[in-house]
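For reference, the chain that follows is the form predicted alone, supplied as structure tokens.
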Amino acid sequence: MIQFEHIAIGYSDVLLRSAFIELEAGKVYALIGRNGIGKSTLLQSLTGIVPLKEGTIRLLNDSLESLSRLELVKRIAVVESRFEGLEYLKVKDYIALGRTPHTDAFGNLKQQDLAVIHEIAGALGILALMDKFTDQISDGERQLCAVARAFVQETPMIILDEPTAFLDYLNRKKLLTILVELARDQQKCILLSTHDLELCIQEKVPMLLASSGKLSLHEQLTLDEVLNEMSKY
């Protein structure tokens, strides 16, 4: 699906390094590391905003720089932290603009659009607020219907930045167990960033873990492994 070709990252300065990394469709992958180690540059070199300063980083086949913006939507789709929710936007709208990459110019939704969202919006639990404004929605809800609309967006990979970072526990274990199946039912790659240890543990997810300068995957690791890489700075 997506690979790390000997890639190193960073601004001025190399933050991270890879030897080959392969990330595979139908699993999530937890991002892990410190604050302030790479793991946000990481994700905007993913996203075509960071260049890397090293190798290649390719996605079904084809290296990211190659490219166009608008074929770079058309795979990779991203969750941002929090949602706050606007005025006046129903749940609906906002869940419909995943669809903008698959629209004509002014945007016109067609019966296929308005099925796929549909279908994801039943995934995951929550056609009962189509109809109501993003602002007058839960934290939980609202991370949701983002969720949503990285999913209608149907690109083979989508990237989540810390997600559950505002979300109580029931929420994040809701959010982890449901995108664990949606990478699994619709062979997705999905590369979540997170400090969420022991939920990832739990669901038995790979992770992706930085430190020492150096980003390696391991499919298990222990709470007390990961703690111990992570101490390693």
Second form
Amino acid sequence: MIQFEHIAIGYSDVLLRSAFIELEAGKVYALIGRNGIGKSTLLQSLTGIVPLKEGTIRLLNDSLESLSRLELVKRIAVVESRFEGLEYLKVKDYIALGRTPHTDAFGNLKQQDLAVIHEIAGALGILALMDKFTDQISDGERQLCAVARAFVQETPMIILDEPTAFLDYLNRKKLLTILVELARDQQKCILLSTHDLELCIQEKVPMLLASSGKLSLHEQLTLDEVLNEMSKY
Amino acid sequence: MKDRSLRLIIICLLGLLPIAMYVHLMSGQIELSYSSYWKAIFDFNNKDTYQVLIREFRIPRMMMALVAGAGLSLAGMLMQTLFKNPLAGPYVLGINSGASLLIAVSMMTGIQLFQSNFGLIGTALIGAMGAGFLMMFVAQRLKSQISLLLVGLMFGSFTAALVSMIESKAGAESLKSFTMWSMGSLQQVTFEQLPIILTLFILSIASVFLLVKPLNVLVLGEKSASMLGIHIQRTRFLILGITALLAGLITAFCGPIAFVGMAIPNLTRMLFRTSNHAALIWGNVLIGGLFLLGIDSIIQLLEGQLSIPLNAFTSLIGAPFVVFLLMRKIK
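Now show the form predicted together with the partner chain, given that the preceding structure was the form predicted alone.
Now the complete complex, all chains and molecules, led by this one.
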């Protein structure tokens, strides 16, 4: 699905380097690393905001630089770290914004768009929230809405920036389980940055570990191994 | 709120519009017959004082109340969405101040940017546009919503200082006409100027409708909008351009009118309870137009006993409304 080919990322200085890494469809990957190590910068490089210093990232065989903005947003959906809800913005309208790359110049929703929204909302179990305002639901519910917005964008790859921050333990677990299931069922590649080490280990989520200037992929690690790696910072 | 009930509100507001226009025309001090109105428009005789009164005063004033109310509200809505700030507006952000400054320069120093008949619009437009881009530049470097409003306030004070320096050097005649202009008035427009004003106004509204999609996505912020494929630079430029056109046009002809552009978009959102800009554009145009028609009707009715400058009246209502919004929204 997506390949990191000997990349170096950072602003003026290189923060992280990687050898060849490939992330597959149908899986959730957790981007783990200490604060300030370059996780956010990596996510921004994936969305074309921060250009790569070296190497290439290929998404479905095309390098990211070769894609136009519209082609890129049809391949990668991004959920930013915290959506606090907006007054007078309904859940269904919020989720529908995920269809933006697919709608006409006026943003009109067609039957097909509504069907996709309905299907995803059903899969995430938030159909009952659709007519509520986004500032009047709980943090956990709002996070599910943000995930729904990313899924209705119908991109092969989804990036979530710390989706589990601000959630209680049960909601974290629920969100991660849902993401693992959806990634498998819909054959998507999901990359999320998180500090929930135990949860990721428990759910056997493969880890993209950022430590001492290097990015490495690990199918399974114990908590001790992760902590050991991270303390090399 | 369901789409159907939104449509119903819009139809009701549309129905109120001719009534408000009628009330405005009838609330002048001198009573005039319907036939004079008819003749003034379709069979004008410039010897008939009543017809001149209608054609040169009543109709332009009524149309300008509508245009100014609707235009400022729409400009305010655009600013609030672009800056993601419910307290933004052309007045608060200094868009009006930019226009005022250049108008003061051109009215009182004799330095004219344009020579033509519509020089004042051009001047106000450049001032409004300049202030708009300055605010955009500053906004990108500020973290908090309140800071932006404070910067707008500072910019307002700064331009006001420059204006008073110009005033101290100005001749009596030009000083008087600038002072009259700065009180805000809907009576400066002639019947002949109406077609061009209305054309620009309608073109601006039509272009805002073309921006419905980016506006709806912009409520999530520029970063998220960009990741949904919205061309941010282009959208920002178009929004600021239309805002400057509306605010500049209205400021040039009516003087500064405070708070309408900030208050009405909030009122519209509260009434419509939606973030869909297709409905909000209708709402702002209609509610803004109705509001200023109403306010100016009251001013006309009171004219015998008390003459209130328009800008003072809108501030009298607008300032407490800002305090109300501050207490409600920003915790």
